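One chain comes next, on its own, written as structure tokens: the form predicted alone.
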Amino acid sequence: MTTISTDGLTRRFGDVVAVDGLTMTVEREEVYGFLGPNGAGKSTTIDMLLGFKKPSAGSATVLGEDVTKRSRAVRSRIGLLPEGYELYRNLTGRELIASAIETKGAHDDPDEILDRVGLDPDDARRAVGDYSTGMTQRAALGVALAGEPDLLILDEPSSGLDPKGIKLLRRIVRQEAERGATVFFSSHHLDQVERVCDRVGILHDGRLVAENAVDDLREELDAGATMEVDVDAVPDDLGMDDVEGVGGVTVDGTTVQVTCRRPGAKMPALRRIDDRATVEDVVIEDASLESVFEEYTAEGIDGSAEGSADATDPQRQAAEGD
């Protein structure tokens, strides 16, 4: 069951190609991380998936509907948390959620949604305009959850949240996937993406340069993990020569450091050490999603080249304002 499918999806702003031949699929009940440096085309892609912008070429199907022909029907089944969402400041938190429920034609209990996103009854009676940044983000998440949407599109959902709020967000995302919804999760916080997403797609210069589970992306780059194994005594021969995927072994006192080129090499290497010595402690450090991201984009998540191009191109800015 495919929730999102794009085929050669392209968007041009004058001479600027913001999204270039994007072909991807997102399956039902999947949590899909959508990553890219500033200016990579993520926001433009989301706008096309919602029907707010028409493609210059290619097509997009969301929840079985062509978004260029049935965008309103598509949006009625989506819960959206856009970056920098402006809430109705004069409404109380409860009134805001109740309004979202009514708009969706749903029958949710607003108090249950408020409790779910971590806003207590006192918060519910306060005007949204008096909320802190974190409380505003929680309220916006509550709006997105109204009506049990089939697809949640979350753009920078952890913005402004404290560690407790981020942990709550991760739990809600997994709960929604278990309920049967699909979650399309765009964020600069790669550690959060890595902890919650089933697969990730990396967009760079408008093109999808990688798409897979994080462990599979590590394996594609030979960027597996480093293990530090403390043993009682290091044997003369650790027997690592024939362990597939082991890139190197160093010894410091009674600590053996093993570099694994792919994630699947960790357990065979550890078992080989355990066969020859008594393992007392193990520390495993996987290659971070950030390092994988940098390999695919040759820059950090906030790539200044893309960010400056986005900010200084008046033709594109004018087109995006239409």
Second form
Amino acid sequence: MTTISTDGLTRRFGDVVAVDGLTMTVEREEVYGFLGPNGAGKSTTIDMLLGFKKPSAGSATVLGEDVTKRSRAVRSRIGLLPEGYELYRNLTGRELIASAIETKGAHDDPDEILDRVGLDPDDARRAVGDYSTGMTQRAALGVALAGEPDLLILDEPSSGLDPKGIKLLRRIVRQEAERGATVFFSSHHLDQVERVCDRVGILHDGRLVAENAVDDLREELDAGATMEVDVDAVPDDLGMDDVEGVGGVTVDGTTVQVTCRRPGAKMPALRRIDDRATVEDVVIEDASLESVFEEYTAEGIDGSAEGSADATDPQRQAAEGD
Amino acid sequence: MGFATVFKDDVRNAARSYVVVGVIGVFAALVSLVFIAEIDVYDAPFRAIFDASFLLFMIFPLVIAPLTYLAIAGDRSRGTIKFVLGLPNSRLEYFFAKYVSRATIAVAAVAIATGSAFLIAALFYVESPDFVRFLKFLGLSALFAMAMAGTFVTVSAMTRTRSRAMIGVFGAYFVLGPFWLGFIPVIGLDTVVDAITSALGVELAESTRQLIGVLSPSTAYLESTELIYTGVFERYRAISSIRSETDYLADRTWFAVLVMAAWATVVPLLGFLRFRSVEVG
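Structure of the form predicted in complex with the partner chain (previous: the form predicted alone):
In what comes next, the whole complex appears, and the chain from above leads the way.
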């Protein structure tokens, strides 16, 4: 069953085409990663899905409702964590969540939601204006979770969260999917998308340039994995020529590096090496989603190396600690 | 549910703001000051009401401007509106909850100031304060507060940046107050009307000219205060000067009340009709 469906969804701002003929579907109970650099059109797409902005062309349905005509019906069944917002700064976190529950006519316990998003009772009773960015994001996530939404729309949800908060976010996303909710996870943080999403759509310059499961995207681009095998001595013939799925072999000292285009190629290649030498160690590195992303967009995220293995990056730290 | 929760959140958020508390306090202090200053000048407290109503006409819109100009424009510029409208609140509920919330605060400011003035009058004036006159003053001032709050919230809904909202609100104050009343020589409504009639080569009847003059909520408020002084016009020359002398529609106090009521309802309605189609985000 389809939760989100767009058909040629387009949005222009004057001469600028922010979203260009977007056609996609997000199935029920799916965690869908909506990936793209800043300015790709992700937030504009979300704004159209919520009825905040009108499409210049095309159509969209969310939970079976036409977003241009039945926006309120849509919003009664979703939970939204928007990007770039401020909460009412003189209300407490608990009041904001209680208000969202009341607006949705739900019967949730605000304290349970606060506990879920990791806001302790004392903080929950302080004004939001005194919160750190991470605490504000947790309170906002709590608002989104009110009323057990059928669809959770998260726009850059890990912004401002520390590694602990990011892990918590991932856990909540998984819990929501297990509960039966669909999660639309919009982000430019590749690690987050890679770790929680079933399927990924890559948006670039307003166009959906790729859409598939993360592994399938890697396979599409022959960007599967690299296997580094340390052996006691490298034989003259590694016998890799007839191993299906092996893209290339290089040797550096006693380390053999094998590029595997698909997951099924790793074990046959390893067995072949093990037949000819004593294997001392094996390291397998999947191609990151970033490399897949770069292939499709011909640029890094924001034109920089963000999302790469930076030890100080909380996204990366959370990924490593998971 | 939507209207009630948006209203409750907005009132709570505003009530805990030092700006709101400060503004209400300053206004109550100013009105109280008028009454205190006139303890030894007039025996009757209603004479101080007369001066307080002029203060209200001139100052009160400036007092509520900071309370209203960001009501919706602030939510739009800060992105807070995405949270509120991301929940199942309709734009109608959101807009009117915002208006009623800010109008409630404005009316509360008037009520506190009037209560303070009544207390001073009861304690220090030679004559006892007439409760009904104070009640009329409160009612008319509350309606004026709603008219101005409605106008300013409407301006706020039509703009998406703080600076434009501020310019719009202060522009509205100037046009509807000092300009309409002709407070500043040359720069006034009369000058504009004269220029237009002269250009068109027509003559405007005095009744029409006065009717135009009372169509602003500010001038309508001043006109409507005549209701407060029923039976005591002759006690003080200043008050007798505002007594209606013609049968023109513009001189009827009920019409002045109607004008304020229209500004408090029709203008916000027009504001909503514009706001319901604006894009968010």
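Keep in mind that what you see is a predicted model, and the values were worked out from it rather than measured. Positions refer to the first chain, counted from 1. In this text, rigid core is short for the largest set of C-alphas that superpose within 1.5 Å between two forms.
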Does superposing the core leave Asp252 with a CA shift of 2 Å or more between the two forms? yes
Taking the rigid core as the reference frame, tell me whether Arg272 has a CA displacement of 2 angstroms or more between the two forms. yes
